[in-house]
Amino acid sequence: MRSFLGRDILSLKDFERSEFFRVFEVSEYMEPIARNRKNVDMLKEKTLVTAFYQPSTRTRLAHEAAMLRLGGKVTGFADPKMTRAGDFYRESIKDTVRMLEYYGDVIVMRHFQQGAPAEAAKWASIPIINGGDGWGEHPTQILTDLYTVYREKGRIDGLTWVAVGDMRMRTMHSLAYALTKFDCPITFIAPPEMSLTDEFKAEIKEMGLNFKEAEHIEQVIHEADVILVEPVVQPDYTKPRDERKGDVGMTPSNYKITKELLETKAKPDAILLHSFPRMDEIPTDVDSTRWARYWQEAFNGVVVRMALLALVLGAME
(Lines of atoms letter the chains of each structure in order from A and count residues from 1; the text may use other names and numbers.)
(Lines give C-alpha, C1' and ligand atoms only; values in the text may rest on other atoms or scores of the structure.)
Protein backbone atom coordinates (compact mmCIF):
# COMPACT_ATOMS: atom_id res chain seq x y z
CA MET A 1 0.00 0.00 0.00
CA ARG A 2 1.27 3.46 -0.86
CA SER A 3 1.96 6.00 1.85
CA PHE A 4 -0.59 8.79 2.27
CA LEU A 5 2.08 11.22 3.49
CA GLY A 6 2.10 14.33 1.31
CA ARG A 7 -0.41 12.80 -1.06
CA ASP A 8 -3.17 14.58 -2.97
CA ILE A 9 -6.72 13.23 -2.57
CA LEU A 10 -8.16 14.04 -5.98
CA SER A 11 -10.05 10.97 -7.20
CA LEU A 12 -11.16 7.53 -6.07
CA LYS A 13 -10.47 6.18 -9.53
CA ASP A 14 -6.94 5.18 -8.65
CA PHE A 15 -7.46 4.28 -4.99
CA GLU A 16 -6.23 0.81 -4.13
CA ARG A 17 -8.61 -1.48 -2.27
CA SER A 18 -6.30 -1.63 0.75
CA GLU A 19 -6.25 2.17 0.93
CA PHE A 20 -9.99 2.32 1.54
CA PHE A 21 -9.59 0.05 4.54
CA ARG A 22 -6.65 2.06 5.86
CA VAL A 23 -8.83 5.19 5.79
CA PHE A 24 -11.58 3.24 7.58
CA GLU A 25 -9.10 1.99 10.19
CA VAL A 26 -7.84 5.48 10.99
CA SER A 27 -11.41 6.80 10.97
CA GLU A 28 -12.36 4.27 13.65
CA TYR A 29 -9.43 5.53 15.72
CA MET A 30 -10.66 9.11 15.32
CA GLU A 31 -14.31 8.37 16.04
CA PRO A 32 -14.17 8.56 19.89
CA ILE A 33 -12.46 11.96 19.68
CA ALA A 34 -15.31 13.41 17.63
CA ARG A 35 -18.05 11.56 19.49
CA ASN A 36 -16.82 12.81 22.86
CA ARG A 37 -16.40 16.33 21.43
CA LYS A 38 -12.74 16.41 22.36
CA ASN A 39 -9.84 18.24 20.75
CA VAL A 40 -6.40 16.64 20.64
CA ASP A 41 -2.99 18.02 19.64
CA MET A 42 -2.18 15.61 16.81
CA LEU A 43 -1.95 18.41 14.22
CA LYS A 44 -1.24 21.32 16.58
CA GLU A 45 1.56 22.66 14.38
CA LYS A 46 -0.41 22.40 11.11
CA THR A 47 -2.80 24.72 9.24
CA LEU A 48 -5.56 23.82 6.80
CA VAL A 49 -6.29 26.25 3.96
CA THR A 50 -9.83 26.16 2.57
CA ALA A 51 -10.28 27.37 -1.02
CA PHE A 52 -13.99 27.18 -1.80
CA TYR A 53 -15.09 28.63 -5.13
CA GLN A 54 -18.61 27.20 -4.68
CA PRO A 55 -21.03 27.25 -1.75
CA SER A 56 -20.62 24.49 0.81
CA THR A 57 -21.97 23.65 4.23
CA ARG A 58 -20.91 20.11 5.04
CA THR A 59 -17.72 19.69 3.04
CA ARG A 60 -16.06 22.93 4.13
CA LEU A 61 -17.20 22.85 7.75
CA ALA A 62 -16.48 19.14 8.14
CA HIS A 63 -12.89 19.70 7.02
CA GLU A 64 -12.57 22.71 9.30
CA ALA A 65 -14.08 20.84 12.24
CA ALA A 66 -11.79 17.89 11.56
CA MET A 67 -8.71 20.11 11.61
CA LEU A 68 -9.81 21.84 14.80
CA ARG A 69 -10.56 18.50 16.50
CA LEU A 70 -6.97 17.49 15.74
CA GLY A 71 -5.59 20.69 17.23
CA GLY A 72 -4.73 22.41 13.96
CA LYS A 73 -5.62 25.83 12.64
CA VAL A 74 -7.76 26.91 9.70
CA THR A 75 -7.57 29.80 7.26
CA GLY A 76 -8.98 30.35 3.80
CA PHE A 77 -12.02 31.60 1.94
CA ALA A 78 -15.59 30.44 1.41
CA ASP A 79 -16.47 32.93 -1.32
CA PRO A 80 -14.13 33.65 -4.24
CA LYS A 81 -15.78 37.06 -4.70
CA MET A 82 -13.88 38.15 -1.61
CA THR A 83 -10.53 37.17 -3.20
CA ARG A 84 -8.48 38.14 -6.24
CA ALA A 85 -9.55 34.83 -7.76
CA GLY A 86 -13.10 36.09 -8.03
CA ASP A 87 -12.84 39.83 -8.58
CA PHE A 88 -11.53 41.93 -11.49
CA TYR A 89 -8.21 40.06 -11.67
CA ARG A 90 -9.64 36.53 -12.01
CA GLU A 91 -6.35 35.22 -10.65
CA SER A 92 -5.38 31.84 -12.10
CA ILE A 93 -5.47 28.61 -10.13
CA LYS A 94 -1.70 28.37 -10.54
CA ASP A 95 -1.03 31.80 -9.04
CA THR A 96 -3.61 31.32 -6.30
CA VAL A 97 -2.31 27.98 -5.01
CA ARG A 98 1.32 29.09 -5.31
CA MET A 99 0.37 31.74 -2.77
CA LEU A 100 -1.90 29.58 -0.62
CA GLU A 101 0.79 26.95 -0.09
CA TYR A 102 2.73 29.52 1.98
CA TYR A 103 -0.26 30.00 4.29
CA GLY A 104 -0.75 26.42 5.42
CA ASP A 105 0.18 22.76 5.12
CA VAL A 106 -2.77 21.28 3.20
CA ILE A 107 -5.41 22.79 0.91
CA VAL A 108 -8.98 21.58 0.46
CA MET A 109 -10.49 23.00 -2.71
CA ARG A 110 -14.01 23.07 -4.11
CA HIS A 111 -14.35 24.49 -7.60
CA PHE A 112 -17.00 24.79 -10.29
CA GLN A 113 -14.45 23.80 -12.93
CA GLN A 114 -13.95 20.06 -13.37
CA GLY A 115 -10.29 19.22 -12.87
CA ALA A 116 -9.44 22.39 -10.94
CA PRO A 117 -8.08 20.56 -7.85
CA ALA A 118 -5.92 18.41 -10.13
CA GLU A 119 -4.65 21.57 -11.79
CA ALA A 120 -3.90 23.03 -8.36
CA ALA A 121 -1.97 19.89 -7.43
CA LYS A 122 0.37 20.44 -10.37
CA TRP A 123 1.58 23.70 -8.83
CA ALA A 124 1.27 23.17 -5.06
CA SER A 125 4.04 21.63 -2.98
CA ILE A 126 1.53 20.69 -0.25
CA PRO A 127 -1.34 18.16 -0.46
CA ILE A 128 -4.53 19.13 -2.27
CA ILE A 129 -7.84 17.55 -1.21
CA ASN A 130 -10.67 17.66 -3.74
CA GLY A 131 -13.79 18.99 -2.03
CA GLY A 132 -15.83 18.64 -5.25
CA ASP A 133 -14.97 19.82 -8.76
CA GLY A 134 -17.83 20.71 -11.07
CA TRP A 135 -19.35 17.54 -12.51
CA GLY A 136 -16.09 15.71 -11.75
CA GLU A 137 -15.65 13.90 -8.44
CA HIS A 138 -16.22 14.24 -4.71
CA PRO A 139 -13.89 11.67 -3.15
CA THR A 140 -14.19 12.66 0.51
CA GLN A 141 -17.99 12.40 0.41
CA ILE A 142 -17.93 8.87 -0.98
CA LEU A 143 -15.24 7.83 1.48
CA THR A 144 -17.66 9.08 4.13
CA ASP A 145 -20.52 7.05 2.63
CA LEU A 146 -18.42 3.89 2.37
CA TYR A 147 -17.24 4.29 5.94
CA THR A 148 -20.84 4.70 7.10
CA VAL A 149 -21.80 1.48 5.33
CA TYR A 150 -18.74 -0.29 6.73
CA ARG A 151 -19.60 0.75 10.29
CA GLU A 152 -23.29 -0.08 9.93
CA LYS A 153 -22.92 -3.38 8.06
CA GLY A 154 -19.45 -4.52 9.07
CA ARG A 155 -18.53 -5.02 5.43
CA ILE A 156 -18.87 -3.59 1.95
CA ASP A 157 -18.39 -6.64 -0.24
CA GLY A 158 -21.58 -8.52 -1.05
CA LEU A 159 -23.92 -5.60 -0.50
CA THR A 160 -26.32 -4.52 -3.23
CA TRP A 161 -26.54 -0.78 -3.87
CA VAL A 162 -29.19 1.38 -5.47
CA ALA A 163 -28.23 4.95 -6.41
CA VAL A 164 -31.00 7.43 -7.21
CA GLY A 165 -30.53 10.92 -8.59
CA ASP A 166 -28.61 12.92 -11.14
CA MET A 167 -25.90 10.64 -12.53
CA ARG A 168 -23.93 13.62 -13.80
CA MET A 169 -23.12 14.47 -10.19
CA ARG A 170 -19.60 14.25 -8.86
CA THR A 171 -20.70 12.01 -5.99
CA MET A 172 -22.07 9.45 -8.43
CA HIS A 173 -18.81 9.40 -10.36
CA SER A 174 -16.75 8.84 -7.22
CA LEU A 175 -19.19 6.17 -6.04
CA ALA A 176 -18.91 4.21 -9.29
CA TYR A 177 -15.12 4.38 -9.26
CA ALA A 178 -14.98 3.28 -5.62
CA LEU A 179 -17.30 0.29 -6.06
CA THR A 180 -15.08 -1.11 -8.81
CA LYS A 181 -12.80 -2.17 -5.93
CA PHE A 182 -15.53 -4.15 -4.17
CA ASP A 183 -18.00 -6.93 -4.93
CA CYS A 184 -21.04 -4.66 -4.96
CA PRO A 185 -23.66 -4.74 -7.72
CA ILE A 186 -25.37 -1.39 -8.16
CA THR A 187 -28.45 -0.10 -9.96
CA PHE A 188 -28.53 3.51 -11.15
CA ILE A 189 -31.88 5.32 -11.41
CA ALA A 190 -32.08 8.75 -13.03
CA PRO A 191 -34.19 10.83 -15.38
CA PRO A 192 -33.15 10.21 -19.01
CA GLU A 193 -31.49 13.60 -19.33
CA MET A 194 -29.49 12.92 -16.15
CA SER A 195 -28.51 9.32 -16.81
CA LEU A 196 -25.00 7.91 -17.06
CA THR A 197 -23.26 8.99 -20.22
CA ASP A 198 -22.23 6.35 -22.73
CA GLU A 199 -18.58 7.27 -22.20
CA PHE A 200 -18.81 6.88 -18.43
CA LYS A 201 -20.67 3.57 -18.74
CA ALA A 202 -17.98 2.25 -21.05
CA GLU A 203 -15.30 3.35 -18.57
CA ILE A 204 -16.82 1.74 -15.48
CA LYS A 205 -17.67 -1.40 -17.43
CA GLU A 206 -14.01 -1.63 -18.44
CA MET A 207 -13.09 -1.18 -14.78
CA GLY A 208 -15.30 -4.15 -13.86
CA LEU A 209 -18.26 -2.50 -12.14
CA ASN A 210 -21.34 -4.73 -11.98
CA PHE A 211 -24.13 -2.27 -12.75
CA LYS A 212 -27.51 -1.90 -14.37
CA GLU A 213 -30.04 0.87 -14.86
CA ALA A 214 -33.72 1.10 -13.94
CA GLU A 215 -36.50 3.63 -14.50
CA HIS A 216 -38.31 3.51 -11.15
CA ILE A 217 -37.13 3.04 -7.58
CA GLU A 218 -40.07 0.71 -6.91
CA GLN A 219 -38.64 -1.77 -9.40
CA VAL A 220 -35.44 -2.40 -7.44
CA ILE A 221 -35.67 -1.07 -3.89
CA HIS A 222 -36.45 -4.56 -2.57
CA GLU A 223 -32.96 -5.66 -3.69
CA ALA A 224 -31.07 -2.89 -1.95
CA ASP A 225 -28.88 -3.18 1.11
CA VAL A 226 -27.73 0.41 0.60
CA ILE A 227 -29.85 3.17 -0.96
CA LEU A 228 -27.90 6.30 -1.86
CA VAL A 229 -29.96 9.30 -2.91
CA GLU A 230 -29.14 12.64 -4.49
CA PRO A 231 -31.59 15.24 -5.82
CA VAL A 232 -32.80 15.26 -9.40
CA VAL A 233 -33.63 18.96 -8.95
CA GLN A 234 -30.07 20.24 -9.24
CA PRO A 235 -28.12 23.47 -9.56
CA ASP A 236 -25.66 23.90 -12.39
CA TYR A 237 -22.39 22.67 -10.91
CA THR A 238 -20.38 24.37 -13.65
CA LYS A 239 -21.23 27.78 -12.17
CA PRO A 240 -19.76 29.42 -9.07
CA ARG A 241 -23.28 29.90 -7.72
CA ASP A 242 -26.72 28.96 -9.02
CA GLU A 243 -29.24 31.55 -7.88
CA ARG A 244 -32.32 30.52 -9.81
CA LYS A 245 -35.51 32.10 -8.58
CA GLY A 246 -39.07 30.84 -8.66
CA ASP A 247 -40.29 27.29 -9.05
CA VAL A 248 -37.53 24.84 -9.96
CA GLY A 249 -39.85 21.85 -10.00
CA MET A 250 -40.44 18.94 -7.68
CA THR A 251 -39.10 15.41 -7.61
CA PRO A 252 -41.09 12.93 -9.73
CA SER A 253 -42.42 9.96 -7.75
CA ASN A 254 -40.12 7.41 -9.37
CA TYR A 255 -37.08 9.15 -7.85
CA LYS A 256 -38.56 9.84 -4.42
CA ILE A 257 -37.96 7.75 -1.27
CA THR A 258 -41.06 7.95 0.88
CA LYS A 259 -41.79 6.39 4.24
CA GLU A 260 -44.57 4.31 2.66
CA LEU A 261 -42.22 2.99 -0.01
CA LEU A 262 -39.64 1.98 2.59
CA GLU A 263 -42.23 0.32 4.83
CA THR A 264 -43.81 -1.69 2.01
CA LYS A 265 -40.88 -2.47 -0.32
CA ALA A 266 -37.48 -2.05 1.35
CA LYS A 267 -35.48 -4.60 3.30
CA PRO A 268 -35.89 -3.96 7.03
CA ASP A 269 -32.11 -3.70 7.47
CA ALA A 270 -31.39 -1.57 4.40
CA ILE A 271 -29.70 1.76 5.07
CA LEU A 272 -30.55 5.07 3.41
CA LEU A 273 -27.83 7.63 2.68
CA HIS A 274 -28.00 11.22 1.43
CA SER A 275 -25.15 13.72 1.46
CA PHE A 276 -27.57 16.69 1.57
CA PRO A 277 -28.80 19.31 0.90
CA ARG A 278 -32.11 17.77 -0.09
CA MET A 279 -35.13 19.07 -1.89
CA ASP A 280 -38.21 16.82 -1.58
CA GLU A 281 -36.67 13.51 -2.67
CA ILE A 282 -36.65 12.27 0.95
CA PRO A 283 -39.60 13.71 2.94
CA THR A 284 -38.78 14.66 6.51
CA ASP A 285 -40.99 11.92 7.98
CA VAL A 286 -38.35 9.43 6.81
CA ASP A 287 -35.79 10.98 9.17
CA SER A 288 -36.90 9.02 12.22
CA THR A 289 -37.27 5.65 10.48
CA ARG A 290 -35.02 2.63 10.88
CA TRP A 291 -33.57 3.16 7.40
CA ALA A 292 -32.25 6.71 7.75
CA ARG A 293 -28.49 6.96 8.26
CA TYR A 294 -27.80 10.41 6.85
CA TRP A 295 -27.34 12.01 10.25
CA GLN A 296 -24.75 9.36 11.14
CA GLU A 297 -23.29 9.97 7.70
CA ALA A 298 -22.86 13.65 8.60
CA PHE A 299 -21.02 12.77 11.80
CA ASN A 300 -18.83 10.36 9.90
CA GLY A 301 -17.98 13.16 7.49
CA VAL A 302 -15.94 14.80 10.23
CA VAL A 303 -14.35 11.51 11.29
CA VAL A 304 -13.23 10.58 7.76
CA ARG A 305 -11.79 14.05 7.14
CA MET A 306 -9.89 13.75 10.44
CA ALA A 307 -8.42 10.50 9.16
CA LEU A 308 -7.46 11.96 5.78
CA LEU A 309 -5.84 15.04 7.30
CA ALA A 310 -3.87 12.94 9.79
CA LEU A 311 -2.71 10.61 6.99
CA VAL A 312 -1.65 13.19 4.40
CA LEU A 313 0.08 15.32 7.04
CA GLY A 314 1.97 12.37 8.50
CA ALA A 315 0.44 12.22 11.98
CA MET A 316 -0.68 8.67 11.16
CA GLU A 317 1.01 6.29 8.76
The other form holds:
Amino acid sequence: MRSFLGRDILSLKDFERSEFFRVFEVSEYMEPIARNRKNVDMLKEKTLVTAFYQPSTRTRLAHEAAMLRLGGKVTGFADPKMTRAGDFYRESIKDTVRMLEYYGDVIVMRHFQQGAPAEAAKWASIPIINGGDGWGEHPTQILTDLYTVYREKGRIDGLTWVAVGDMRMRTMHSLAYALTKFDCPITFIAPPEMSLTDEFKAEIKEMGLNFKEAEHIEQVIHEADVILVEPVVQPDYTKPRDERKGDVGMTPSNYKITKELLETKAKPDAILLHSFPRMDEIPTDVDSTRWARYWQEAFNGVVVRMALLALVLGAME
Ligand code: CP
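Let's compare: the form predicted alone is above, so bring in the form predicted in complex with phosphoric acid mono(formamide)ester.
Complete assembly follows, chain above in first position.
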Protein backbone atom coordinates (compact mmCIF):
# COMPACT_ATOMS: atom_id res chain seq x y z
CA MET A 1 0.00 0.00 0.00
CA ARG A 2 1.26 3.47 -0.87
CA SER A 3 1.86 5.96 1.93
CA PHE A 4 -0.82 8.61 2.41
CA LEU A 5 1.75 11.12 3.72
CA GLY A 6 1.77 14.23 1.56
CA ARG A 7 -0.66 12.68 -0.91
CA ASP A 8 -3.37 14.46 -2.90
CA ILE A 9 -6.88 12.98 -2.63
CA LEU A 10 -8.23 13.86 -6.08
CA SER A 11 -10.04 10.78 -7.35
CA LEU A 12 -11.07 7.29 -6.27
CA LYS A 13 -10.09 5.91 -9.67
CA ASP A 14 -6.57 5.25 -8.51
CA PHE A 15 -7.41 4.20 -4.95
CA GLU A 16 -6.20 0.70 -4.11
CA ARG A 17 -8.48 -1.72 -2.29
CA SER A 18 -6.14 -1.84 0.72
CA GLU A 19 -6.21 1.96 0.88
CA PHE A 20 -10.00 1.99 1.31
CA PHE A 21 -9.64 -0.37 4.26
CA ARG A 22 -6.83 1.74 5.75
CA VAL A 23 -9.11 4.81 5.61
CA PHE A 24 -11.87 2.77 7.30
CA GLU A 25 -9.44 1.54 9.98
CA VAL A 26 -8.24 5.05 10.81
CA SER A 27 -11.85 6.30 10.71
CA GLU A 28 -12.81 3.69 13.32
CA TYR A 29 -9.95 4.96 15.47
CA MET A 30 -11.23 8.54 15.09
CA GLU A 31 -14.87 7.72 15.72
CA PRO A 32 -14.83 7.86 19.57
CA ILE A 33 -13.18 11.30 19.47
CA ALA A 34 -16.01 12.70 17.36
CA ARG A 35 -18.74 10.72 19.15
CA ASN A 36 -17.59 12.01 22.54
CA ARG A 37 -17.29 15.54 21.11
CA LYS A 38 -13.66 15.74 22.19
CA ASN A 39 -10.84 17.74 20.66
CA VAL A 40 -7.38 16.16 20.69
CA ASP A 41 -4.00 17.60 19.76
CA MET A 42 -2.99 15.22 16.98
CA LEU A 43 -2.72 18.01 14.37
CA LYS A 44 -2.08 20.93 16.72
CA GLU A 45 0.77 22.24 14.60
CA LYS A 46 -1.11 22.02 11.29
CA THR A 47 -3.49 24.32 9.42
CA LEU A 48 -6.19 23.43 6.90
CA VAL A 49 -6.89 25.89 4.07
CA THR A 50 -10.39 25.73 2.61
CA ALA A 51 -10.68 27.04 -0.96
CA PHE A 52 -14.36 26.81 -1.91
CA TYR A 53 -15.30 28.24 -5.30
CA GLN A 54 -18.81 26.79 -5.10
CA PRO A 55 -21.37 26.67 -2.29
CA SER A 56 -21.12 23.92 0.33
CA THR A 57 -22.56 23.18 3.74
CA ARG A 58 -21.27 19.70 4.54
CA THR A 59 -17.99 19.27 2.70
CA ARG A 60 -16.39 22.50 3.89
CA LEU A 61 -17.71 22.41 7.44
CA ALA A 62 -17.06 18.68 7.91
CA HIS A 63 -13.42 19.22 6.90
CA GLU A 64 -13.21 22.21 9.20
CA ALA A 65 -14.84 20.32 12.07
CA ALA A 66 -12.49 17.37 11.46
CA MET A 67 -9.45 19.65 11.61
CA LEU A 68 -10.69 21.33 14.81
CA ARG A 69 -11.41 17.93 16.44
CA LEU A 70 -7.77 17.02 15.76
CA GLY A 71 -6.51 20.25 17.32
CA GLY A 72 -5.54 21.92 14.04
CA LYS A 73 -6.27 25.42 12.76
CA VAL A 74 -8.44 26.46 9.83
CA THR A 75 -8.30 29.36 7.40
CA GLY A 76 -9.68 29.90 3.92
CA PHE A 77 -12.60 31.19 1.89
CA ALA A 78 -16.13 30.05 1.18
CA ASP A 79 -17.02 32.79 -1.28
CA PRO A 80 -14.59 33.25 -4.19
CA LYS A 81 -16.21 36.61 -4.99
CA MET A 82 -14.32 37.96 -1.97
CA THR A 83 -11.00 36.78 -3.42
CA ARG A 84 -8.99 37.91 -6.45
CA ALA A 85 -10.13 34.75 -8.25
CA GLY A 86 -13.65 36.15 -8.21
CA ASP A 87 -13.07 39.80 -9.13
CA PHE A 88 -11.51 41.76 -11.97
CA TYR A 89 -8.27 39.76 -11.84
CA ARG A 90 -9.81 36.29 -12.20
CA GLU A 91 -6.64 35.01 -10.56
CA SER A 92 -5.58 31.62 -11.86
CA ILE A 93 -5.61 28.37 -9.90
CA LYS A 94 -1.82 28.28 -10.21
CA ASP A 95 -1.24 31.75 -8.75
CA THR A 96 -3.86 31.22 -6.06
CA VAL A 97 -2.55 27.92 -4.72
CA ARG A 98 1.03 29.14 -4.90
CA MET A 99 -0.09 31.68 -2.30
CA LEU A 100 -2.35 29.37 -0.29
CA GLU A 101 0.42 26.79 0.19
CA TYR A 102 2.18 29.26 2.52
CA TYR A 103 -0.94 29.75 4.63
CA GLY A 104 -1.38 26.15 5.72
CA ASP A 105 -0.39 22.50 5.37
CA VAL A 106 -3.26 21.00 3.36
CA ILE A 107 -5.86 22.51 1.02
CA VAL A 108 -9.39 21.24 0.50
CA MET A 109 -10.78 22.67 -2.73
CA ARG A 110 -14.25 22.70 -4.25
CA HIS A 111 -14.52 24.10 -7.75
CA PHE A 112 -17.09 24.35 -10.54
CA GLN A 113 -14.48 23.32 -13.13
CA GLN A 114 -13.82 19.62 -13.46
CA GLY A 115 -10.11 19.02 -12.91
CA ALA A 116 -9.45 22.24 -10.97
CA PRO A 117 -8.17 20.41 -7.84
CA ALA A 118 -5.89 18.31 -10.06
CA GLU A 119 -4.59 21.53 -11.63
CA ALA A 120 -4.01 22.91 -8.11
CA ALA A 121 -2.12 19.76 -7.17
CA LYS A 122 0.28 20.34 -10.08
CA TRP A 123 1.41 23.60 -8.50
CA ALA A 124 1.00 23.14 -4.73
CA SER A 125 3.73 21.67 -2.57
CA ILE A 126 1.13 20.61 0.04
CA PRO A 127 -1.65 18.00 -0.33
CA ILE A 128 -4.83 18.95 -2.19
CA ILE A 129 -8.11 17.27 -1.24
CA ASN A 130 -10.83 17.40 -3.88
CA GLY A 131 -14.03 18.61 -2.22
CA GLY A 132 -16.01 18.20 -5.46
CA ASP A 133 -15.10 19.46 -8.94
CA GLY A 134 -17.86 20.30 -11.40
CA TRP A 135 -19.34 17.08 -12.77
CA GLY A 136 -16.03 15.36 -11.98
CA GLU A 137 -15.59 13.54 -8.66
CA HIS A 138 -16.30 13.87 -4.96
CA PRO A 139 -13.94 11.33 -3.40
CA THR A 140 -14.30 12.27 0.27
CA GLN A 141 -18.10 11.97 0.07
CA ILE A 142 -17.94 8.47 -1.36
CA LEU A 143 -15.29 7.43 1.17
CA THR A 144 -17.82 8.62 3.76
CA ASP A 145 -20.60 6.59 2.14
CA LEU A 146 -18.49 3.44 1.87
CA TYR A 147 -17.41 3.82 5.48
CA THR A 148 -21.07 4.17 6.47
CA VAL A 149 -21.88 0.92 4.65
CA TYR A 150 -18.87 -0.77 6.24
CA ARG A 151 -20.00 0.28 9.73
CA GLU A 152 -23.69 -0.47 9.18
CA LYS A 153 -23.33 -3.78 7.31
CA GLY A 154 -19.92 -4.94 8.58
CA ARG A 155 -18.58 -5.43 5.03
CA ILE A 156 -18.51 -3.97 1.54
CA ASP A 157 -18.04 -7.08 -0.63
CA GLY A 158 -21.13 -9.05 -1.57
CA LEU A 159 -23.59 -6.17 -1.23
CA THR A 160 -25.83 -5.16 -4.11
CA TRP A 161 -26.17 -1.42 -4.75
CA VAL A 162 -28.79 0.68 -6.47
CA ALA A 163 -27.81 4.28 -7.30
CA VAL A 164 -30.63 6.66 -8.21
CA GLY A 165 -30.33 10.23 -9.47
CA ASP A 166 -28.40 12.43 -11.84
CA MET A 167 -25.50 10.33 -13.11
CA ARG A 168 -23.60 13.44 -14.13
CA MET A 169 -23.08 13.95 -10.38
CA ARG A 170 -19.53 13.82 -9.14
CA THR A 171 -20.51 11.41 -6.35
CA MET A 172 -21.75 8.88 -8.92
CA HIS A 173 -18.41 8.92 -10.73
CA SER A 174 -16.43 8.42 -7.52
CA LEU A 175 -18.85 5.65 -6.49
CA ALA A 176 -18.47 3.77 -9.76
CA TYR A 177 -14.67 3.98 -9.60
CA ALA A 178 -14.65 2.86 -5.96
CA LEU A 179 -16.90 -0.16 -6.52
CA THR A 180 -14.55 -1.47 -9.22
CA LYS A 181 -12.33 -2.47 -6.27
CA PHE A 182 -15.08 -4.49 -4.55
CA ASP A 183 -17.46 -7.34 -5.32
CA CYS A 184 -20.55 -5.12 -5.54
CA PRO A 185 -23.02 -5.28 -8.43
CA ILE A 186 -24.78 -1.97 -9.00
CA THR A 187 -27.80 -0.72 -10.94
CA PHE A 188 -27.89 2.92 -12.05
CA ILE A 189 -31.25 4.67 -12.51
CA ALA A 190 -31.38 8.13 -14.07
CA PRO A 191 -33.44 10.20 -16.48
CA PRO A 192 -32.11 9.58 -20.02
CA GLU A 193 -30.64 13.07 -20.28
CA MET A 194 -28.79 12.55 -16.99
CA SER A 195 -27.56 9.00 -17.57
CA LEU A 196 -23.94 7.81 -17.54
CA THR A 197 -22.11 8.70 -20.73
CA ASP A 198 -21.10 5.93 -23.13
CA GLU A 199 -17.48 6.89 -22.57
CA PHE A 200 -17.77 6.56 -18.79
CA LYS A 201 -19.66 3.25 -19.09
CA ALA A 202 -16.92 1.88 -21.33
CA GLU A 203 -14.32 2.98 -18.79
CA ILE A 204 -15.98 1.36 -15.74
CA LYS A 205 -16.72 -1.78 -17.75
CA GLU A 206 -13.05 -1.98 -18.66
CA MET A 207 -12.24 -1.52 -14.95
CA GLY A 208 -14.43 -4.53 -14.15
CA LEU A 209 -17.53 -2.97 -12.58
CA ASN A 210 -20.57 -5.29 -12.65
CA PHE A 211 -23.33 -2.81 -13.51
CA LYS A 212 -26.63 -2.46 -15.30
CA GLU A 213 -29.14 0.33 -15.85
CA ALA A 214 -32.87 0.45 -15.11
CA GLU A 215 -35.64 2.95 -15.78
CA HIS A 216 -37.62 2.86 -12.55
CA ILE A 217 -36.59 2.31 -8.94
CA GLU A 218 -39.59 -0.02 -8.50
CA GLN A 219 -37.98 -2.50 -10.91
CA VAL A 220 -34.88 -3.11 -8.78
CA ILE A 221 -35.32 -1.84 -5.22
CA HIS A 222 -36.00 -5.39 -4.00
CA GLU A 223 -32.43 -6.39 -5.01
CA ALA A 224 -30.71 -3.62 -3.08
CA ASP A 225 -28.65 -3.91 0.08
CA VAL A 226 -27.57 -0.29 -0.35
CA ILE A 227 -29.66 2.43 -2.00
CA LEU A 228 -27.72 5.62 -2.75
CA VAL A 229 -29.77 8.61 -3.87
CA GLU A 230 -28.94 11.97 -5.42
CA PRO A 231 -31.45 14.54 -6.68
CA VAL A 232 -32.56 14.76 -10.31
CA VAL A 233 -33.96 18.23 -9.62
CA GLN A 234 -30.77 20.11 -8.96
CA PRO A 235 -28.45 22.96 -9.96
CA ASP A 236 -25.86 23.06 -12.73
CA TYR A 237 -22.64 21.96 -11.05
CA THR A 238 -20.51 23.58 -13.73
CA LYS A 239 -21.57 27.03 -12.52
CA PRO A 240 -19.97 28.87 -9.59
CA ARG A 241 -23.49 29.42 -8.23
CA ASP A 242 -26.92 28.44 -9.53
CA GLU A 243 -29.82 30.25 -7.86
CA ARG A 244 -33.29 28.71 -7.98
CA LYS A 245 -35.54 30.62 -10.37
CA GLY A 246 -39.27 29.91 -10.18
CA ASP A 247 -40.77 26.45 -10.19
CA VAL A 248 -38.12 23.75 -10.70
CA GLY A 249 -40.57 20.83 -10.81
CA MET A 250 -40.93 17.68 -8.77
CA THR A 251 -38.99 14.42 -8.84
CA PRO A 252 -40.68 11.82 -11.07
CA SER A 253 -41.67 8.60 -9.26
CA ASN A 254 -38.94 6.67 -11.15
CA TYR A 255 -36.30 8.41 -9.02
CA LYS A 256 -38.16 8.89 -5.76
CA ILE A 257 -37.79 6.78 -2.58
CA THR A 258 -41.04 6.94 -0.67
CA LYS A 259 -41.91 5.33 2.65
CA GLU A 260 -44.55 3.21 0.91
CA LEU A 261 -42.03 1.98 -1.67
CA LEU A 262 -39.60 1.00 1.07
CA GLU A 263 -42.26 -0.71 3.14
CA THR A 264 -43.66 -2.73 0.24
CA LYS A 265 -40.60 -3.48 -1.90
CA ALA A 266 -37.27 -2.96 -0.10
CA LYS A 267 -35.31 -5.57 1.83
CA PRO A 268 -35.93 -4.98 5.55
CA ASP A 269 -32.20 -4.66 6.19
CA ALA A 270 -31.35 -2.48 3.19
CA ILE A 271 -29.80 0.90 3.98
CA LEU A 272 -30.61 4.22 2.35
CA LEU A 273 -27.88 6.82 1.79
CA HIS A 274 -28.13 10.41 0.57
CA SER A 275 -25.28 12.88 0.98
CA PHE A 276 -27.70 15.85 0.91
CA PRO A 277 -28.85 18.50 0.16
CA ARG A 278 -32.12 16.91 -0.98
CA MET A 279 -35.14 18.14 -2.86
CA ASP A 280 -38.23 15.89 -2.75
CA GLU A 281 -36.58 12.61 -3.84
CA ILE A 282 -36.63 11.33 -0.25
CA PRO A 283 -39.70 12.72 1.55
CA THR A 284 -39.08 13.61 5.18
CA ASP A 285 -41.36 10.84 6.50
CA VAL A 286 -38.63 8.38 5.42
CA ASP A 287 -36.22 9.94 7.92
CA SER A 288 -37.46 7.94 10.90
CA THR A 289 -37.71 4.58 9.07
CA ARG A 290 -35.44 1.57 9.55
CA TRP A 291 -33.79 2.21 6.15
CA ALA A 292 -32.55 5.79 6.59
CA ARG A 293 -28.84 6.08 7.33
CA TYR A 294 -28.16 9.61 6.10
CA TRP A 295 -27.75 11.04 9.59
CA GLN A 296 -25.10 8.42 10.37
CA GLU A 297 -23.58 9.34 7.01
CA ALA A 298 -23.44 12.98 8.17
CA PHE A 299 -21.62 12.02 11.38
CA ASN A 300 -19.25 9.79 9.43
CA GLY A 301 -18.50 12.73 7.15
CA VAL A 302 -16.53 14.28 10.00
CA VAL A 303 -14.92 11.00 11.06
CA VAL A 304 -13.65 10.12 7.56
CA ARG A 305 -12.27 13.64 7.02
CA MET A 306 -10.44 13.31 10.38
CA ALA A 307 -8.89 10.09 9.07
CA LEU A 308 -7.90 11.62 5.73
CA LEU A 309 -6.37 14.73 7.32
CA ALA A 310 -4.44 12.63 9.84
CA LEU A 311 -3.18 10.35 7.06
CA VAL A 312 -2.09 12.97 4.52
CA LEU A 313 -0.49 15.10 7.25
CA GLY A 314 1.40 12.13 8.70
CA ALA A 315 -0.21 11.95 12.15
CA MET A 316 -1.21 8.37 11.27
CA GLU A 317 0.84 6.05 9.08
N1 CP B 1 -22.89 16.36 -0.03
C2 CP B 1 -22.25 17.53 -0.23
O3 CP B 1 -21.23 17.60 -0.93
O4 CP B 1 -22.82 18.58 0.42
P5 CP B 1 -22.34 20.10 0.32
O6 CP B 1 -22.59 20.53 -1.11
O7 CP B 1 -23.20 20.83 1.31
O8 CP B 1 -20.89 20.16 0.65
